[in-house]
Amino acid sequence: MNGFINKQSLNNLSKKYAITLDEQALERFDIYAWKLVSWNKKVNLTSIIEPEDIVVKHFVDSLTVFHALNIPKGSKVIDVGTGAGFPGLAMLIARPDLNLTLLDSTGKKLNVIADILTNIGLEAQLLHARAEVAATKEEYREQFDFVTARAVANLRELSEYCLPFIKEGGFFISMKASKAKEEIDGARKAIKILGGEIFSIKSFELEGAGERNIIITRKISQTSTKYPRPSAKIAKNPLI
């Protein structure tokens, strides 16, 4: 299957926020999206299923966390919340050389992802689980040089899902859409009593598709075991 999306449209944007993307990770692109909008007719997926808004709403969106950090070769990276793998596959597509972690706790989407991965090539490692149990798992609590959430949840309760996967030193990286500036000012407090601080903020304008800001904040020393709470207590009681 070829030629589902413009790969030429992918590799422009992607390069005006200083990605390059090779011939194999646009076709690998390209099998992806094609994927993506099969399998959205049997589990939902995304709203998003027009070739062009796939390249850029999920595509060129995804891969703009490499223009906003530097993310070294080999780094161990967990995306949180990834759905139907966004950012994460995506970043795994354009830089193969990522050791991925992809966390959900809904089967079926990891299911998708396990056929795209076969059919492009690639590998990661699929996560079945909640977050806030994961994160309390040896294997997984401060195991991570980065943690990835795009539209997961409100910075302040996101911080604390993700900031107990990341090693001390290592970056969680939150991308929003607008009213990122509240968010942040809600969730200082917390992301403090968790062991993070606020590292920089990232905003601009995504062509064609609005205002886009990457918050990443930098994990300052470990998580308290007290941390993360059961979802219903993080929702009812936030760090404030």
Ligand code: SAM
The other form holds:
Amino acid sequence: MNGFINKQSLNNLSKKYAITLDEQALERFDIYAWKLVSWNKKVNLTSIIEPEDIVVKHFVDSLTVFHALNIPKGSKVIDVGTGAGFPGLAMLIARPDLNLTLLDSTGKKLNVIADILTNIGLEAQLLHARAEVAATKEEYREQFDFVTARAVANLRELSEYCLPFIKEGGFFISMKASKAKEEIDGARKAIKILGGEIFSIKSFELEGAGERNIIITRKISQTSTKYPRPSAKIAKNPLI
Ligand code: SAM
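Can you switch from the form predicted on its own and show the form predicted together with the ligand instead?
Every chain and every other molecule in the complex is listed next, the one we just looked at coming first.
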């Protein structure tokens, strides 16, 4: 179906965050939105199903990653807990040069993403795994330039899932709505133990959708092989 979303609106809003989308990207977002809503009848993907809400709260929200940080051409990126592809798949549509891995513990969601990728003609690696398990494997550990995560866990827990994937000098990009300051305060110690340091926090209002905070952590040294621990341990014995 063509013309499901208002492409002009997506284009204009993206420009406000200095993100340029070409006609092919706008076309791909249109297919993505339509497929998302169609699949959502069978697989529980999102409560956001109105076309303009999808544009703002999923697409533009995901694309603000590029507003917060420069991501060089060809960077190796993993989106942890990608769900229906946010922010990772939206980033790939805007920047098909990225070498992207989409990770989620729910196979059904990755099957939907596989179908969307086929329909929009783009490629990404799909990884069906729990983050804390994949991050212990040599092929994924300290292999990525950037890790992204939106709405997956609190920053302290999330840091233990995400920091082990990043190469030294790489970045962990965590997307939060409100209460970011409290989360950062609660996660500082864990981030340090895991080999990271808070690099920057970009706070802004997303067009009519409320407060957003993009917390960027830089990996400054290798993560000890003690981490990540199994999820039950992460929850029971937080790094504080
Ligand atoms: N990031 C997407 C977004 O912003 O729309 C999805 C958010 S959804 C609330 C959280 C997703 O993280 C779910 O798809 C869930 O399966 C996944 N998830 C949660 N914990 C995980 C873990 N430890 N490893 C892998 N995936 C995880």
